[in-house]
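Next up: a single chain in C-alpha cells, the form predicted alone.
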Amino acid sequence: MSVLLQGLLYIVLAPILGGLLSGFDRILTARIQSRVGPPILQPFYDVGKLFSKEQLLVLKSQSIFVIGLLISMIITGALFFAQQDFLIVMFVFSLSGVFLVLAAYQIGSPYSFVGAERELIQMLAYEPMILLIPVGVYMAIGSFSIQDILNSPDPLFFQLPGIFFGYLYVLTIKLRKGPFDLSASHHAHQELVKGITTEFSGPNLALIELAHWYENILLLGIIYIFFAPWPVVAVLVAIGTYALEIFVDNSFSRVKWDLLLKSSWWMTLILGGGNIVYLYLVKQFPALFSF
C-alpha cells in the first residue's frame, strides 16, 4: 500500500473509528458505574445533530481557529500515516493545540477564558514529553523517518522504554481524562460548565468533537510505532492502553493545575530524560553496556 493512500484512509476512516472509540469509552465508562450507557454509535447521532443545528457565534473568528484546529488535526494524521517526518508531525500536532485556545480566547466568557487559560498548562505540561519522542526515536535509529521506524528489525520499545511509559504518563492529559482533565472534561455529567468549550454549540462544538476523534487515532498510533515490528501486539497495546485510560479517569478525582504541572515535568525528567541519557552514554560508551 503506498504511503499515499495510507494517508488517505487516515483521512477517511479516522473520523468512523474515532467515533467508535468514543461510542466504547462511553460504554465501558457506563459498566464501571453500574449503568447500561449509550449505544455504541451515540457520538455518531450526537455530533450529526450539532451538524443540524443554527449557528451561533459571538465573533465570526472563532469558526476560523476551529477549522484551524480540524484542518492541522488532519494533516497531523495524514502526515503520520503516509509516513513522514515524525518530528515535523509533532510541530503540526502542537499547533493544533494553538488553534483550540485562541478560539476560546475569542470570547468574552469567564468560563471560556479560564478553560482556553487551564488547556494553556496543559500544553506546558505534556508538550515537552511530546518532543521528546521524536528525540528519542531519532537517537535509537538515527532518522526521523516514520517509515526508517516501521521498517527496524526491533521494537522502539527496548530502546526507548522511558520514553514510552513517560508518554502514557501524559496521554491520560492529551485524551481528556481524569484526573488531567483541566480544561475541559471527556465526558458531560463530570462538571457543570464543560471549561474551553462551554461557549461553542452547533457546527463549532461539532468540528471540534471530531477534531478530537482524529486526534485520538494519531495517539493511538504513537503507540503502535513503539511495537511496529510486532503488529498484532502493537495493536492489543495500543486498545489496552485506551481501555486502562478509561479505567483511570473512572478511579481518580481531577487533581489541581499544579500536582498537574510539577508530575508531568518530573515524569519527562525522570522518564524521558533518563532514557535519553542512557541512550547517549550507550552510543558514546558501548564498552560500559556490552555485557
Second form
Amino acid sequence: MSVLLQGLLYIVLAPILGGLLSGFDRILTARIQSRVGPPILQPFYDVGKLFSKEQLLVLKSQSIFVIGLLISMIITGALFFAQQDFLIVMFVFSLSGVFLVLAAYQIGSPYSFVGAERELIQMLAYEPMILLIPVGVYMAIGSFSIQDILNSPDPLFFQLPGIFFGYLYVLTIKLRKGPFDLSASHHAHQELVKGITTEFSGPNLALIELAHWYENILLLGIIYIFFAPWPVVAVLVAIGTYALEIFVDNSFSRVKWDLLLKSSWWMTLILGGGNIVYLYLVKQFPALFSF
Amino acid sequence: MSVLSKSPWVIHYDGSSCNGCDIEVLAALMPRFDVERFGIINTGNPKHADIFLITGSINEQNIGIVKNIYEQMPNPKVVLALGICATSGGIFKDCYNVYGGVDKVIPVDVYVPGCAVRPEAIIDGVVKALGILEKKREQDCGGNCSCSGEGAC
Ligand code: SF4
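Same protein, different condition: the form predicted alone was shown, now please give the form predicted in complex with the partner chain.
To see the whole picture, the full complex is given below, headed by that same chain.
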C-alpha cells in the first residue's frame, strides 16, 4: 500500500474510529460507575446535532482558529500515517495545541481565559516528553523517518522502555483523562475544567470534538510504533492502554496544576532522560554493557 | 427522529425556587436514573445546551440572568418551566418583588406543574420538549437562520 494512500485512509477513517472509541469510552465509563451508558454511536449523534445547531460567535476570528486546529491535527495525523518524518509530525502536533489555546484566549471571557491558561500549563507538562520521543527514536535507529521505524527488525520498546512509559504518563493529559484533565475534561460539564470550550457552540464545538477524535487515533498510533514489528501485539497494547486510561480516569480525583507539572517533568527526566542516557552509554561504550 | 432528539443537552437554572423543584431535577439527573442512556447531558453552559430547565419564579434579581441564559443558547432551543412557581409564580406570586412565571420574560414551550414537580413529570416534560425541538428544527431551516423558533420564520 502506498504511503499516500495510508495518509488518505487516516483522513477518512480516523473520525469514524475516533468516534467509536469515544462511544466505547463512554460505555465503559458508565459500566465502571454501574450505569448502562449511552449507545455506542452517541458521540456521532452529539457531533451531528452540534453541526445542525446555530453558530453563536463572540468574535468572527474564533472560527479561524478552530479550523486551524482541525486542519493542523489532520495534517499531523496524515503525515504520521503516511510514514513521514517523526520530528515534523511532532512540531505540527504542537501547533494544533497552540491553535486551541489561541482560540480560547482571544475571546476574553474569564472562563475561556482560565481554560486557555490551564491548557498552556498542560502543554508545558507534556511537551518535553513528547519531544523526547523522536530524540529517543533517533538514538535507537538513527533515523527520524517513520518508515524506517516500521522497517526495523526489533520493536522499539526494547530500546526505549523508559520513553514508552514516560509517554504513557503524559498520554493521560493528551487524552484528557483524569487525574490530569485540568482543561476540557470529558466529565464535569458544569465546572471550570470545561473552561476552554465555554465560548464555542454548535458547529465550532463539533469541529473541536472532531479534532479530538483525530488526535486520539494519532496518539494510539504512536503507541503502535513502539511495537511495530508485531502488528497484533501493537494493536492490542494500544487498545489496552486506552482501556487502562479509562480505568485510571475513573479511579483518581483531579490533581492540582503544580502537582501535574512537577510530576510530569520528573517522569520526563527520570524515565525519558534516563532512557536516553542509557542508550547513549550503550552506543558509546558497548564494552561496558557486554557482560 | 433526527440526531437532535438523540442528544439533548440541558442547562438547569434555579430562579427563586424554594429548592424543592431543584432537588427533584437533580434527582432525575442523578446516575441512578442514568439519563446519559438517552444522550442527555447536564451541561451547565447555555452555549452548549438545547433544553433550558428552569425552576422557581421570576423576580427582580434573576430576570436579567434568565434572559441572558436564554439569549446565549443557540437555536433550536426549548424552555421547560418546572414546578408551579416557574409556571405561574405559584406560592410566591403575590410577593412584592416577584413578576410571576417564566413566560413573563421568555417564551416557554412546556409547562410542568407540581409542587414539587415529580421526577416522572420532569422526564415526561423533557420527552415532550424533544418533539417540540424537532418541530422547531424543521421550522428553523436546520437551525441556520437567526429566528428564535416562535411562530413562522
Ligand atoms: S413549585 Fe413548590 S417545590 Fe417547586 S419551587 Fe415552587 S414552592 Fe418550591
